[in-house]
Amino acid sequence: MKIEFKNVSFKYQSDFDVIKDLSFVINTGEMTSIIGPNGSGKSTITKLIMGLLVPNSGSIYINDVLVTEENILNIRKNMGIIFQNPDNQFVGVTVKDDIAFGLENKCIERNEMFELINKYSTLVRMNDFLDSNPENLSGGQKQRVAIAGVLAMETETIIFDEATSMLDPIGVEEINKTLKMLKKEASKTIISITHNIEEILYSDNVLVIDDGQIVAQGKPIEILSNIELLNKVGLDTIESVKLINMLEENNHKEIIEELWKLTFNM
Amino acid sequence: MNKMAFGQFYNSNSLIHKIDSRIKIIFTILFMISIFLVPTNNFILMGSLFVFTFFIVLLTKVPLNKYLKSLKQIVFLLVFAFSFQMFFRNEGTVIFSYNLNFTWINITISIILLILYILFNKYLPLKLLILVLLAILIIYILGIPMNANVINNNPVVIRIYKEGIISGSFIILRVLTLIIFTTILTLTTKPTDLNNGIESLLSPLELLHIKTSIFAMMISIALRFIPTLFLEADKILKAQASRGVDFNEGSLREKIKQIISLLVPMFIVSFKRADELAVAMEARGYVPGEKRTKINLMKLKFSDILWLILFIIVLVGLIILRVLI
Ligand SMILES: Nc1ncnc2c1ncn2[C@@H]1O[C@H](COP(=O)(O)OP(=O)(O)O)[C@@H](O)[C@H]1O
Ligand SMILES: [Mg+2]
């Protein structure tokens, strides 16, 4: 799914633009990921790639279509999106009632309901809890099913708006080889906002908002080996620029090459 | 607070758990239209009701003591509905008479044991016990008469009627049936199957464009959410105790306060939270009254029938004994 926005700004009750006159293009297929500081305007770019949000000047392409209130419905049976808090995006009172959710208003029959969910459940290997309440799942799980939710409504687009950040590192290592697997076996266009290295590195593309523009675009390695502007948009707390600030203090020139050699397996 | 979940769902295989939750609605309401066709006073009848109401708790295999549990919360309404047909019938025959004289001498021993027991409360066991016992001797006391100044001078007479206590225990008969009744309905349904079964109970009135699916889709969300913020109480409140916030104790301001430092973060949390949902069940292509299919399917089993046969038979026979008597 080819994604456009062209010239888009967009404010909340508020009198300034929280989006400034942003433009860009997602290329179908491809893996995205959008890093910026908090406030920085990135989950209402994802709200307005969806059309939960309209912007308040210029326009949004989806495939080249113009999107308008007319045929957003239709676009955004193509696109999924997990958020931040798996709690607040679970809708069923149980695990196999909340990927549900999805199908059910996209009015799929409820047999292949029901195999979309069995295949997609053991995906994420949430298959065993599919009668359990939320309560009663962790929070890694809880993100895990919101997953399976999207997926199993197999759309085009999946957008991940820091959907690791509440979770520990197990459940992070667990997202990302489910990421991982996505891109590959299922050539999806996804876009992710997140500060974990490894999901970086693993996009085509990176997207640095500051302040919602655009301050800089480009292959994960040109992005990432740029501490100067990391430093700058207050992104020192992606661990590996952590690591080399702390070296830079020492001088120690040599150890930094070194460094993004292996990092980058250049 | 952990294991706090809406309803008292329990979970069992039994017969009665086995019915489809539309018919259990319908024949429960089918069934307290019976109860209250019984003809006032007639125990036989509303005895065999609450026979039959004790079958049906039987075959539900659900542990007794969680219906007891439901019907401790109404020992306050039964008392008192009864006490009320007691006391004030004032015509038929008297069984018991007593009288009650209101000298300062009664007066006065009465008062006196009060604030003995007031004072004594915190050290004595069993202090519902003995608050009975208490009630108990000082209607006694009030009941010698005693050649003093009189403050009254007349005793007050309380006259206990057999047609009281005779109503007063239909009344309990029929309000302890009622009760058991509908528990056996939210003990073995699932929250969410009643959801179902009032959804499609209520399905017709789409023809009236009366989109019943968002009014169903609200009381889901509620027992969806429900669970989470009793959690979320809990863990406010664990919070604030850890700052030395003791909701047990402190005067009434003090308690106003407590709560209220309770009601706001509530508040706050629970409106993001609702302003979430709502932006990811639209997200996820949900449009309110809009056409939809759905996971949980509704098969009506022969059985099913059977049972709201039975239902219907009890109604239209109480119908029929209506006429005839
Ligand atoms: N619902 C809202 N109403 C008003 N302002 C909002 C709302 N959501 C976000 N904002 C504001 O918009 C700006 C960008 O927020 P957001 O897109 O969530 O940033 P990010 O996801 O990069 O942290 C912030 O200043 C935030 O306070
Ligand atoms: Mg955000």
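The term rigid core refers to the most C-alpha atoms you can superpose between the two forms while keeping them within 1.5 Å. Positions refer to the first chain, counted from 1. Note that the structure is predicted; figures quoted are calculated from it, not measured. Compared with the form predicted on its own:
- Core-superposed comparison between the two forms: the CA of residue 161 stays below a 2 Å shift.
- Positional change of residue 119 between the two forms reaches 2 Å or more at the C-alpha, relative to the superposed core.
- Fitting the two forms on the rigid core leaves the C-alpha of residue 197 displaced by at least 2 angstroms between the two forms.
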Given for the second form:
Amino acid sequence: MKIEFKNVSFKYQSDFDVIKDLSFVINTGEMTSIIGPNGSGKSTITKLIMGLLVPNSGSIYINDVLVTEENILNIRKNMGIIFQNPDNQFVGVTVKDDIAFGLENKCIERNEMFELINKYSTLVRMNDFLDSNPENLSGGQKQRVAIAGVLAMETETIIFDEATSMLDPIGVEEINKTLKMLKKEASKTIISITHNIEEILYSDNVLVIDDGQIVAQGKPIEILSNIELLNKVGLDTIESVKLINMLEENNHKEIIEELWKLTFNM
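I've shown you the form predicted in complex with the partner chain. Could you give me the structure of the form predicted on its own?
The text that comes after this line covers the one chain and nothing more.
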């Protein structure tokens, strides 16, 4: 699924724009991270992509088709979203029931439903928990179940809306590993909305948002190495990049190359 914003602006009931003349393209099959500090407009972008909000000006295109009130429901069927709070996403009494919920709503035949449940619970390493009560799972496990539920719907696009912001470090690591796996194996358009700089490592492209505007975009290595920009918008870079910058000052090129390799193979 290709997603394109053309000069999109949006404001709530206030007098100032939350999103200001925003233009970008997310290409089919790519993973794009949208990062920025709290209040920068990231979640508003999510709602605009999903058609939950309508731009005050500008246009949004999905697969080169202008999004309208008439076609947004059909477009939204090809999108899945993982929210911040894993506890708010469960509707079933077991993991199996929860993954099955969306499939039942689509009236998927029973045998096919079980095949999809097994396929995608295995993909996110939750197949051993199918009969478990969600209350007994960790935050990271709950988010992986939510991911399995979206994957089972076989949508073209998955949006992670601050999906690790309420998790402990172990849960964050679990979801980051799942993101890395999805990029390699799931052939989806993936959008990660986050303020956690480590989550951009597996992305194809990164958009840095501040005050409703794009202040930088590029490959992860370009964004991570721009420490001055990240500090300006209130974000930090990862420790290995700080070390690389220190080594650059002393011209240790061979060590720097190895550190970049290690950083993107985490």
